[in-house]
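One chain comes next, on its own, written as structure tokens: the form predicted alone.
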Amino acid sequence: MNTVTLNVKKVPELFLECENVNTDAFAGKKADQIANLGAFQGKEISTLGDYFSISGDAGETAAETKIIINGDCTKMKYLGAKMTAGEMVVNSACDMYTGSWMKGGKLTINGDVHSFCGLAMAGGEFTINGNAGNYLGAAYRGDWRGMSGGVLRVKGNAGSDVATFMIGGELIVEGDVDIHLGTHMEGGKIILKGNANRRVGGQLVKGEIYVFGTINVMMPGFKPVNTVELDVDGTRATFTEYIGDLGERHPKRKGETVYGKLFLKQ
């Protein structure tokens, strides 16, 4: 695997749209060609070479390419967005849309990310070794398709509206979350190691939500049905199993109604 290293040499005054900073855009290019790739700051188009010093040539394909970014990326959007293969490591906090529409590969952020990251993620591994903002792993504004595949893990806390319209994949938050976790969820798995605020699983149709901590206020549309012992993300524990959201429409399979499930650790 070939490694391309980007070191931030100038922090943008506004916000830099880094849609070309991913393994797919870099594949088959030498360092000078990567430096000439475009990046918008407001309405002005610049090049990556204006903001980064770049060393190393990419592999022939995305799968053969690794990107390492050092320096302050707090005003940089779309890092790792739409990547399909390979590996990318960002040693900084990042702005919006980081890892969004990701289809494969491995993306690691060694810092915090802003809101709207991991939108509509369809595959790959996305790890945030800090905190995440609002609408993590959710649908893009106006769309109904949120995260559908892959694994998205946050080592810290996350904000509100996490995994809105989730339809597949696995999202793990090791800290706490704010309101509206898993709203409109129709598939996939959410694992919350910490505590949740109100309105967890509102309008849940299908999928599973596991909560190891507490829920500040439980939604009235959830009914306890069982006590189960489960292995969840490497931890064996006893959970109260709920079905819901009972106020939402639910499909049937072989004549039986299919409910979403919420598991709350005892």
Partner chain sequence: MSEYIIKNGRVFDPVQGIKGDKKDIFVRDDKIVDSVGSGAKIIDARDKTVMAGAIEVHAHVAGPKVNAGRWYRPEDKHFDSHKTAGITRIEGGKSIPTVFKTGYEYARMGFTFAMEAAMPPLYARHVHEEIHDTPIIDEAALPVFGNNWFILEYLKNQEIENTAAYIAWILNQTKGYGVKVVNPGGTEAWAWGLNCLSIHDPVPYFDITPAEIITGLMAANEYLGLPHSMHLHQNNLGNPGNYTTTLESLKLAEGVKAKNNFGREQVLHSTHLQFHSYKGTNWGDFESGAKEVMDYVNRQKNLTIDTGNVTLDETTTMTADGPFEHHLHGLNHLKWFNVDVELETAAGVVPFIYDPNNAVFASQWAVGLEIALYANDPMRCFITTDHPNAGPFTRYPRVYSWLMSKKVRDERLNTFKKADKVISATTLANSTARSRSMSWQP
Given for the second form:
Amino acid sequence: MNTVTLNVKKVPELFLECENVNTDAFAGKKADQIANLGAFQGKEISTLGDYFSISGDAGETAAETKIIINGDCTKMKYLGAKMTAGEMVVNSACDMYTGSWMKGGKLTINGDVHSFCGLAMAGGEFTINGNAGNYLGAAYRGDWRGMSGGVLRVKGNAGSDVATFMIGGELIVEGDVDIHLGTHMEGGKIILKGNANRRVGGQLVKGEIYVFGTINVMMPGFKPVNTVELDVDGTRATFTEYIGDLGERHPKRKGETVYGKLFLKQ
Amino acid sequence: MPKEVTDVICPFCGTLCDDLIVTVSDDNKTILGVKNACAIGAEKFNHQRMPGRVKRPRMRQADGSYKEITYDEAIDWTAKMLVKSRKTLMYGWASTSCQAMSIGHDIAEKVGAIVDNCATVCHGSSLIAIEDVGVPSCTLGEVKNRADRVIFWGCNPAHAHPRHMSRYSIFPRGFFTVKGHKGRKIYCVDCRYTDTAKCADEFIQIQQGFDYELLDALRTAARGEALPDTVGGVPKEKIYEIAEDLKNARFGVIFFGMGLTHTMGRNHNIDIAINLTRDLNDYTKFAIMAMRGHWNVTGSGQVLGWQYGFPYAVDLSRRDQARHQTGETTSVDLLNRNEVEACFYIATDPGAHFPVNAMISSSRKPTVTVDPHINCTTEISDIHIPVALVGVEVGGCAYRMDNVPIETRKVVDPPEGVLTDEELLTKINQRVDELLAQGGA
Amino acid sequence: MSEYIIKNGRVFDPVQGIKGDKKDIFVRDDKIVDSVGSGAKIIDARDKTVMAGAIEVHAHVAGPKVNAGRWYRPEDKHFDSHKTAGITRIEGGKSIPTVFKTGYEYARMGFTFAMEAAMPPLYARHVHEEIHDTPIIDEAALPVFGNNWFILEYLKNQEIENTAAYIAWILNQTKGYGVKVVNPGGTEAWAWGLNCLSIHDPVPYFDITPAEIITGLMAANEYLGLPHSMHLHQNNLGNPGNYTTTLESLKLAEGVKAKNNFGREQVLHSTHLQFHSYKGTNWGDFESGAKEVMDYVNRQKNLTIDTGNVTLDETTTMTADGPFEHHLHGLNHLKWFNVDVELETAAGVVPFIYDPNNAVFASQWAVGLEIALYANDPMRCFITTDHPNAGPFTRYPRVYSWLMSKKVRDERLNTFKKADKVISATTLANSTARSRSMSWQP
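Follow the form predicted alone with the form predicted in complex with the partner chain, if you could.
Below is the whole assembly, all chains and molecules, this chain first.
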């Protein structure tokens, strides 16, 4: 695996759209070619070389490429977006769309991320060693196909609208979340280690939500059906199992209605 | 002899009343009276003859005072600002015609701007909800002719859309609703006892911020599932009773306003209300409609829709693609995050409606405001360009809250030498072309 | 006077039997002439096809429901918004392109005209605003009449002259080009949440049946002597077994004579016939009814049709058949947009994914091709995708290649996951035909 190191040498004034900072865009390129890739600040088109000092050549493919970014990336959007393979580590807080539409590989952010991160993620491993903003692992506007695969882990807290329209994959928040966790969820698994504000699982169709902490107010469409002891993300605990959202339409499998499930630690 | 202009379209709210009668002086210059309009609508016409109206562009001086400049100077300054800025916010559009918007979008595409309208601080959340789950809706005439259950949820037309209730939703007698108000059951769901609630047969007082839960409970009740004892302060017996009554409607409609769009959860309050409406269509006919406020904001969404495919907050800053993401390309977020370098406001007053921090951010950037009146925004602008009042001094197409397009009427001439939005934007567009041909500002 | 020469192109003209010959075309003042002066502007068309501008007879390209489809599907153009060199405006949208992309894409395929297939009179201004903003191509629109209260009332009283007068007034007011009928009576019933699935179902309150509406509007159309025949979207669209409804509707035209000064012989145009040619009683025993329907169409000289070819894409369905869209939403549960228009019509919009791995959708693909392949008279059969309902119009090149080449068609057919089921439900695999409407091509 070849490593490309990017050190921020200029912090953008407004913001910077870094859709070319990912293993796929770098694959097969030498450091000077990488420096010539486009970076965008509104209608101003510049190059990655204007903002980063770049050392190391990329591997032939994304899978053979590792990217390390140091310096202040708080105004940089789309870092690691759409990556399909390889590895990327950002030692900074990042702006919007970090790791969004990610299909594979490993992305680690050593800092906080803003909204729309891991949007419609389809595969890979995305770890945020900090807090996340709103719409983490959610769907793009209007799409009914949100996060569909991979593992997204946040060590800190996350904002509102986490995992909206989720259809697959696994999303773990080790801290707390704000309102609307797993709204319109139709598949996949959410594990919340901390507390949730209100409206967990609103309009939940299918899928599983595990909550270790508390839920501020339960949605009226959830009904307790069982007490179960489970191993969840390496921790064994006793949960109350709810089905819901009973206000929502649910599919039928072999004559039986399939409900979404919410497990709340007792 | 003063003359009467009939079938005039009101230029105030999204109801676009089309039955106003305006009396005009025989020289076509002064409005003498307005009939059929509500108090707010009439005032829009009265503004036309207000003393002290600004008739030429003004530029702010170093000492904060304003100096009159020519239209040409203002156009040149504006075009240079647009061409230079790396990302510009072009916000407003709700009080102008669709024709003017179209020219504005052409400019935005060339200079790399964001086009946003006042849905961004109003029914933008409704638009996101519709993007997510669709919407079963209808025109206002359907409500008048058929509706026997009408729900006002988090809206107060008695104050915000004063003639809505008499023209469409509560009182009128329609083709299949010959009994008028008596044949309709009116619900009002609100956390306060509003003047609209006074007109309702049933007022449901809901605990603030529990709209999502109550709507979920209504959906759950409609499916015959179990409920907790109370939801949002409403006892479950009442919820079952309402759900049953709605299922028994012949034609029902839900009107909603800022009580859903601007309380906790925002778009989700609306998407669950839409889903309730959808569920009720399994039993009977039900529709839902946003009480769009600002006059032609609906038209702005339509024009942006057919030109770029997004209803508001359209980011053209890259000049080769259109993008849209509420929370990123929306005006307040752009200003709060300092992502834009210049501001161009037209036909709406963000100064009166945006959060203070956003306007503080805006006030630090080169700003041009195009508006017939002096308002909160003109006072923090470098340049204020006055224009003719659309729907009063110039016609043009506007869209009603139910998306019905209506050609508005000119009733009087604009003051001598004052440009219309279309004329002004055409000239700015030409100046932008010249500057771009010269390779920038 | 403006003159130009289109030089060195390969010219096609089915009427004159010119099949790709290298020819120069002379044009003076927008007319083709035998020769022009030496100062004529020369357009080099080397390696290009020169043909009369193609015409789209039925597509949803402008108006309220099209635009609803555009703006409520941001995901349809996210990552698909771009500007091409030489093009002045941004283009966006896969299944429902923006007005700019609509104009550019049709022009790229050699089209110069598209007919918007359903204009609610109340929203006519919106339709025309979009037409105004659509570059390069011409567009016109057909106002909808099949559920209009005035029409229903006049026809109930058998007042053809009043019906015709009202049609004339609407066409003038809305700048419409013909009489469109969508799910006659059924859409009015939808205002109460109901539908008319057969042509004999009574329309609630109005005491009239779809059959009477179709017959009456055909009569009024001929009374006026309009350049176009009535354009019909039949009842019971998209349901297994609906081919009987289709045949019954088409039979209403038997004995009706065209009366006009335009040389038009047809009195009824039946649109997106693919959606109306299904046998069977449910989606399990669903079969193609294309042969039965086309045998009838081939015999009846006063009918024209268009195909409505399914292209097997993710698309957006939209129609003034409000109850059908509600039904469709019940099948796929994707976001449902509906708007009931007072006194006139109702429209619905639902995204739809024609998954080629699904036997029903793959069979629909086959039915659409069968319709065109069974057509004996190419001049009475138009190729459409009922854009964007069965697929976006940008897929026309694919549809043409499926029709023109059995090899290409069979390749597609045999790669379906449930090819056996498609082959047994349709007759496409047995067909060695090449569409006659294409047969003049090399």
